Amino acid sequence: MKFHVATWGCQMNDHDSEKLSGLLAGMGMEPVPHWSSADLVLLNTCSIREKAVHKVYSELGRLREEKKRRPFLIGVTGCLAQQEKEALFKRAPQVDLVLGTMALRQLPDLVREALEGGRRLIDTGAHPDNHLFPPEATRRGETAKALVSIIEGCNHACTFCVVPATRGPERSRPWKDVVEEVRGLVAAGFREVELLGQNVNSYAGGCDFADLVERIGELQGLEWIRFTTSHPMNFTPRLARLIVGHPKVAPFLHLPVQSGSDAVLRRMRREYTVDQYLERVSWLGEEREGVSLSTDFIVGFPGETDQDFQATLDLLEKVRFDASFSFIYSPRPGTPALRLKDDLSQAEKGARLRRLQQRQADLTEESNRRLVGRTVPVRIESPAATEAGHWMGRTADWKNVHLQAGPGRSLPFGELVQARITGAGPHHLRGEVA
């Protein structure tokens, strides 16, 4: 039997795909690159906005008319599986398992009943040791660093969000098991590692996240570390100088803001205030410019004023992003947000992320100008070169590098390369191999 394996969302949700295609692999079930010729089709999905779910349900009824072709099994998992349940057969009947974000490890079972002939099979329970997957059952994609998952579930109430309901509360790992993990890649040949979580700052698995990045790095063969995503509550001084500091720490914060207006930020209950953020920035002291700083926008949000709205973009202007993830209010079912009063025209929102997604682009450009003319390491991401005949690549600092190698000339993928800038613009470098 074939299977074929489509993922929409976070690198939360790319690891839980690679985690349900081990499973379906230890089956003796084959993968193939599209639906077309496969026996199970999982779509991996995701809440967390409205336009996600509408390209899942339009992927959907796409399923469906082929499957008015042939027959074959339709299986849907992950964040809009949790949240909907057995709503989704009604709404797309086609549809023959729902597999919830913790009850991954009970897709084996649920495929072999609907291949004995079952219908409509549901599994959304909370399963307490699914945060426990065997990392030898996780099927990795060709990919130049390996994504480890330390923590599932946020323990924060954000007003806007559905992760509390999708994924639960937090439930971390034993460091000893991250730590192994991550023992085993390095040998299996990555060279970098991301440790993912809705909230890894918060880790807990017998210590602290600082403490586990330390032992991480104690690792022989290991270069670089990332995570994501962290909230700005449990951010530490400690951890702002690993990230300064630590020669396998890569130089790169996401630290999610949300709003420049404290007004905004109280309602979305978000546990700060704009000047705390700045505290946890100025942390990085300064060796900040050395940083990659990112964050995420929320524009429109219920009560978004005027006034709240310039507070933002002076937030923008004061912490000057390298790079930023901004989006217009997205209601959630079953959020709290919902009860507030939502007046402000869409119009008017989309007005507003214009404004701050092209500031935001000459800010991003702005930063990766400064690093033209220099040579830094580029890890290289594309097994070969792309039609435009240029090899992908990324700098410790998260920047995207567009590397010319020379005629006839084969970059090593997965591996560090020096690379000298010659060009930047608001979407990636340009560069040579050195």
Ligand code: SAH
Given for the second form:
Amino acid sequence: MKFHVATWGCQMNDHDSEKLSGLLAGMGMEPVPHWSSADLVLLNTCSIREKAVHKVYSELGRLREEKKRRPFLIGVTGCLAQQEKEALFKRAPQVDLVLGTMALRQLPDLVREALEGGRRLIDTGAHPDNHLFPPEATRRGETAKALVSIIEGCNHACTFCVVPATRGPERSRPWKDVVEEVRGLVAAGFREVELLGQNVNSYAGGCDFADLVERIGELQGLEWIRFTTSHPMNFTPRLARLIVGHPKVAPFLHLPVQSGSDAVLRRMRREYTVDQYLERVSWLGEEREGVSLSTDFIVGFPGETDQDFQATLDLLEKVRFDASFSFIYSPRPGTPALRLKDDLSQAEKGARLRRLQQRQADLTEESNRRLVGRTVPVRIESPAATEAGHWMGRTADWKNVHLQAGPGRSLPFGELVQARITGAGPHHLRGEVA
Ligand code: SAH
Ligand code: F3S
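Let's compare: the form predicted alone is above, so bring in the form predicted together with the ligand.
Following is the full complex, with the preceding chain placed first.
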């Protein structure tokens, strides 16, 4: 039996796919890189914006055609599965099983039942122990850094967001379990971990998030600790000091702001004002020397005026984010923002998004240029797809580096090399191995 898992969305989904793959491998099934030869195809889905949902349904359309040619099982997991539940079978009758985000460990039972001829199998229940997934059952991909979940769910209630509905309330793993998992990963050769949660800094697994980071930081052999995502209202001065000063905490912070207008933030129910956000940024120190700060923006939220959008551009100038991810507001089923009047045209929303993204591209290039001429540690992540003898790596502050290794030289996957940065664009740096 062969299986293929296709993944959309955030790192949490990437990591859930590693868990699902581990469960299937544990049943004696073998992974294949494409669905064309798979007996079971799992789509691990995202529903954060409508576009993500469209992608899943078009893939399901292709799989329906394939199913006319040969028999195989189709499963849908992840946020779309959790959101749609039984309705998924109506819209996509070719689907055999639906598995919610809190029922990962039910996968083997569902697959067994399906193999015995069971049809339209579903578990979207809230299994309270989903976050206690046994680490030894995870089958990690060939990545330079290991993803480690520490908290699932979100207790905030942003009016645009499906996550509280699709991922449930916050549940933290006990800190000893997390430390033991990371210890095992270091023993297996990983030098870098990324701690995952919809809101990592409200972690409460017997200690707080800063304590957890410090405890993990004591592990010998571990080089860099990252984490994502942080909500501004759960961010603390102590965490800021760890990012700036702890030798193993990567000097990088993703702190989504969403908008530069207090009126919009209020309607989004983000729980902070622009000033409170700026205060948190200031905890990193006046110069933010060596720390990269990135953020998320939503453009065209219902009722966003020209002045509101201008306030977002002003915030961009004030903070000079090293990177940002921006999206046009996408109305999501069951969210409170659906009730807000949304009368701005798509064309105007698109124009605002382009303005924001163009300015950010300049700022990112500027931020990247600051490294030119310096020699910095870079972790080797993969051979470059475009040129032989070239490699892709990451700096501690999460910038992509296109590296030239020199003829015939191979670079050590997953390890740090010292690289001299020779050039910079908005998307990546270029460098030579020192
Ligand atoms: N704390 C979460 C953030 C949720 S989603 C996490 O990272 O796990 C990531 C980003 O998607 C948000 O910060 C927001 O900018 C964007 N987003 C969420 N819902 C959206 C919507 N309905 N429309 C457009 N963008 C959205
Ligand atoms: Fe979504 Fe807001 Fe939580 S963006 S994940 S409800 S912090």
